[in-house]
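There is one chain below, alone, in structure tokens, taken in the form predicted alone.
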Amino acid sequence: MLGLAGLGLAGCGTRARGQQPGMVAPAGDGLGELARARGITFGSAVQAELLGRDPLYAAAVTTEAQLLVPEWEAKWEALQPREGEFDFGPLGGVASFAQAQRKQLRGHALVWHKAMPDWLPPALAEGPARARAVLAAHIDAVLGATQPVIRDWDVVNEVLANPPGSRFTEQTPARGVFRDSPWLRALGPEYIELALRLARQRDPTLRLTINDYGLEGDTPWAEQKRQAMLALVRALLAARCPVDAVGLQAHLQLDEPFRPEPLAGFIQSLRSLGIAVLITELDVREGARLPPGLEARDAAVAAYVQQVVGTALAAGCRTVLTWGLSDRDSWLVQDPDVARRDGQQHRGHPLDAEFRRKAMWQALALSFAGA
């Protein structure tokens, strides 16, 4: 087992606790402290490279977030770029920062159809026995190394297909309700159960999470996906398969209708099954038509966020993570599939490109206060 040394944490106790030299944090309690006062955990996805070189970025994370999740550093491509050769260096950078700043850390993601190294899809295509062996070896090595510092993992990520007619950019190939992925082709839907059982076997006290998107809106396809997730969870529980939580990615779109009742009912149904619910990747894509002026745009984003997050908290969600804190470093700006094409940039995070708190920050603070 690689343990703390394998994650680059050895000797971290000698590092300064609190802000690093040169950091300038926003004034006042951060969202993490405001949330914790209400029994809620707030956090954000982070990038090891920016934590290491950008004092403003590191200061914002230190001030605002209590729970950190690596954006890329814990995905298969990062951890096992070549079969049997594991690289925990980048993840160790996030883990070292988390330990020095007394933050919690969660993992994302053990099994996904993206961020796969070049060798993995051909290996899965060799047949079920090879696919099972590859999956078992990865989960065994990764959970063995991260057990001291990560107590919650997105074990399987985005296993459900987008229903026909959905507005998501990615039109998902499907086999029934499941995404047609290399994992599904290699092992059938049983790969989900297999991954969860392997994770529980390797780490009996780990929280095992199924993470997916498109579950929040008031649309027919969101409802179809909610029902598919409920059916999946019920089937896993009926098979006595370990599963502890469902992650709602909450990559929100302002053009998508929202009504509290469907989301609240979905969360309450999961909670009645003994399943925890997390918001794991919150951000907002603005609509096709922008209101005039940044103030109006930010107000629209904030109002939508307060509705969704407030609904989730009232229904029993107790963890909220944004997919980044600042508009500057967002995938909404950097990924051409979701970036705006009109020369504007999405303003879908709590902090702007200069790390100033925006109306979305206030909306989250109000949501926590009202929980």
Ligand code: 9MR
Given for the second form:
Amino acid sequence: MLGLAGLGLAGCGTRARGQQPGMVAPAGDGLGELARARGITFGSAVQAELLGRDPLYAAAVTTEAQLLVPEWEAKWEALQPREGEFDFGPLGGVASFAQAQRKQLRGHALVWHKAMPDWLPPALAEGPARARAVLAAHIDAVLGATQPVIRDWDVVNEVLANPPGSRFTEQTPARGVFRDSPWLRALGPEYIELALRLARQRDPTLRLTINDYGLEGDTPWAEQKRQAMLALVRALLAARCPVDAVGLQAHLQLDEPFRPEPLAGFIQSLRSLGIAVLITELDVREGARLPPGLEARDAAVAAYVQQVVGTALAAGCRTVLTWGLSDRDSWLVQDPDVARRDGQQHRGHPLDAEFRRKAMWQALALSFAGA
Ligand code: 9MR
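Requested next: the structure of the form predicted in complex with the ligand (the form predicted alone having been shown above).
Let's see the whole complex now, leading with the same chain.
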């Protein structure tokens, strides 16, 4: 059991790394406070490295977010770079900041087909017994260390395949409704149940979340994915497998049609099964054709966000996280598969690249106020 010391929290001071004395945070209440007044939790993905070296970034997180999720630091590659050697250093950076600023933390992600250390896929390919053993060892060590500070984990991430014909950036090989991955090849779909059961055993009061993308839009493939998620949750519950929540990543795309009813119905179906629903990774990719001028672009992003978040909140979602707060540091500008190719940068976060609040910030504030 590594506990708090393992997360680098022991002995940390009251001032977060990166917080300079006298630094002025943006005026007014942040989104976190506005949300909290309505019984909603608002937060963001964060990067330990930026929290540590960029005062503007750290100040924005301090002001706006109540809940933090590490964007990379709790992935397998970060936590167990070599088999049996755990490194809680980077995650400890996020945890120290959270503790100093009195923010909550959530975990992301115990099982994913990406951000795997090099040794892991070959180990899984050695067969089911070996795959079960490495999964159990990882969950045991990680939940043992994070139990004091992380009470909600994305236990499995992106386990569903993208339906054929979908317009997701990533075309996934599939086995039925499940994504073909080293985990699926090693253990079949039972790896999902195994991970959830191991997590419950290791930390009986932890919230166990299944996280996925492409579940929000009004398209045939989003509907297929929603049905696959519902079927998965029903099957898990029927097998008496623990599961508490579904995370809707909400990497939204303005080109994708949206209508409230399909999303609201989906959330209500999950809630009627006793499953909480969170928005876990909200950001927005703008369309192929941009309206003229930043104001019109930001208004389009804001209108879309208000519809989606407003729908989710009205249907009973109580937690919203954006995948980063500002347009500056996002995968939307860094990942060549999603970055714009027209010389522009997506404006899909509440703050612009200079950390100024945009129309999307207002849209979130209005959505919280209306909840
Ligand atoms: O935003 C994250 C990026 O910085 C990382 O390089 C990448 C791989 O670890 O993961 C990105 O976050 C992804 C998240 O973990 C799962 N949903 C999709 C996110 C964007 O790709």
